[in-house]
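First comes one chain, alone, set out as structure tokens in the form predicted alone.
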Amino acid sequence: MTPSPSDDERRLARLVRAHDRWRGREVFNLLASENAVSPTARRYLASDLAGRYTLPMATTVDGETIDNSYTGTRYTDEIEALANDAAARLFRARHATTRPLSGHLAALSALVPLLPPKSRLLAVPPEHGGYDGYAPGFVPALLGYSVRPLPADGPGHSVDPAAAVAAIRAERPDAVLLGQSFFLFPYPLREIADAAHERGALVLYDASHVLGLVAGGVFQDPLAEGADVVFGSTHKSFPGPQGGILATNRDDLFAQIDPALVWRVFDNAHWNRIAGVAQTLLELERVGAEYARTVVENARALGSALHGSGIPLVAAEQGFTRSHQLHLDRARLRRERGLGAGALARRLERQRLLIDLVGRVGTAEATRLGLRPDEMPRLADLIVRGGLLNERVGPDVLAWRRTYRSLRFA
């Protein structure tokens, strides 16, 4: 006899649906490190798989070669396998491995075997728009590196090529790492990577944040303009379950890593997560160009629509974004408005409305529920509206929301 469900079992039930209901029907998710999954890849998540537990790595036990621990691992093993060739042939890398499970272990499986401690990295800063793990208190400190800021002063944290390069010839640095939280513009990749090279050092760029975008051929391509490794999270403008994706053009740097990876950084690589990731590789070979190109083009004119109505954001003159991310100028938005970023999205939230608290919009889900470049003045002025001037406009908003059933590109 099966027991009744406690009340906690009952009240999670519950939980669970309202999320699935707010999250999936009654808003507009503009944080630009979401996505939505499609419901191929969330069945796959829901599978057999998510309780499988294999080891594939090859060991000795008893005198015997074997290359896993477990037995009952043919379809994992094949899904893998299938996961890893779509991965290099979407991002255009003779290597590629689905296992790490988030973005930043995908960067600490680049950096443990392939940086020893007393490594000197260079990096963009918190402060210019990088990434928090990389600042010296975080990363580099667990492994023993020094890392050394690596200038984006321009507009949107953008990277001018003269001052990297002058930087990596005074640093002389190991490696260089790119990516950001922040990320508006493509790297001058090939003037940074000449730059390292001729100094031994390697070349690491954590695309988390725009890897649909890469994986789609619009923002730029790490691997051929001179990266070694790419690397980067699977859930932002990748519009993929949460994990992460690693890939590379030479054999010297994955010999180094795939067999670093287990036992090292992490051991089971949860399969249903890599069929989920699978699934988004294989739809984004057939649809990725067109989605990548539309999520930038509703950036773009989200961003011109806003700026127009009176929300001040970065970059202007720039065209504002080549990625799916908007910065607000938050000190304009302070000064001319009276208003705090995170105040804004607070204000947003309320009336169905999702951006993040530290003023960046993003438009990679958007993109997937159907919005297109002639709607963005409409979600601007549904915007404006909640935000800068605090109407109720949230039954708008869930009235518009609801006419958006299912997912494109998916």
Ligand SMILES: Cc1ncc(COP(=O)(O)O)c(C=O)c1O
Second form
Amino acid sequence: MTPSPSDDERRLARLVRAHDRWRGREVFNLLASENAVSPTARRYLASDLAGRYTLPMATTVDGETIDNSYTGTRYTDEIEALANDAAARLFRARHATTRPLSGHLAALSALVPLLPPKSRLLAVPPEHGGYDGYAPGFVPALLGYSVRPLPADGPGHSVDPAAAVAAIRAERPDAVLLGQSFFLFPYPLREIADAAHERGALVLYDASHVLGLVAGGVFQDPLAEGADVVFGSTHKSFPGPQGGILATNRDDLFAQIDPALVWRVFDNAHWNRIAGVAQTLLELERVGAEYARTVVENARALGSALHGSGIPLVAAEQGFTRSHQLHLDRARLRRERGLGAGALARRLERQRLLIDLVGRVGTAEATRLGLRPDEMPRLADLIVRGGLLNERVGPDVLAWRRTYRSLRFA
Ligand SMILES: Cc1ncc(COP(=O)(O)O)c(C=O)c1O
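Can you swap the form predicted alone for the form predicted together with this ligand?
Below, the chain from earlier opens the complete complex, with every other chain and molecule after it.
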């Protein structure tokens, strides 16, 4: 006899159902770090692959060399090859791997084999929009690196080419680690790469936030512009399941990176996730250019509508953004409206509009739902009324949200 579910199991089922309804159907998600996963990729996430191992690594057992520790893996190798080949095509790279389990682990996948302890990094500090993980107490502490600031004090934490080149010349790093959590504008990458390469430094580009835009041929093309390795999360502007991708044109670097993934950075690579990422890569090969273009057009249109209606944003003179992100001008918001970014986000959450508490607004998921640039004034109006004026717009948001029943670009 099958025992009946416990109270906690029933509660868990209710919570998951409630979450799915709330986040999948009843809010507009404007979190810049998230996206909606396509239905086919979701099916693969829930497939039998979810519980399986395969470890395609040569190892010796009792004097016999085997190329995989497991049996039952006849389909996984082909799934991985499909994923990696699609990633290489989409990122215009000679080599790519979809094995890293996240953006953070994709960074470690490059750093661990390429940079020994005591290496010196140059990275944008968190107070200028850099990723917290690259601050001294985190990845550098873990791997024994020192890190010095790459200046990003232009509009929207953008990097000025002369200041970047001067910092590279002064600091003489072993690697320049590009990529930011607050990421509005492309880097002057050729200048940075030339200065870094002149001094024998590697250029590593963390495209976590902009990976879907890079895939779609907008924002910038890191490998073509001089980065040695590009990597990032597969679930921010890239609309896949949570995971990581790494790509490079350098045979010598990939020969160091690929064999070092297993047993240094992780063990099993989660093959249901890789199947989901493969599906997303293949979908983007068909529709990724239009998706990426629309994400950025939506962001710029939402930027002008918000800014014009009293929600101050940074980089107005530069057209607000060339990515999927917009940044609240937190100082002006507080000065002119007496409101912090966190308080604004909490008010909006009550009205079914999600932005983060650190002042970023993103258009990737709204674009996947099918919102177009001419609908951005309507979205901005709801944000202004719900956030600035504290009006009860939740019912209007819900009614509008319900008209988007399926994902575009999927
Ligand atoms: C620039 C950057 N790199 C890496 C990460 C970590 O990504 P993940 O959550 O996929 O590990 C983030 C997370 O927000 C990020 O902003």
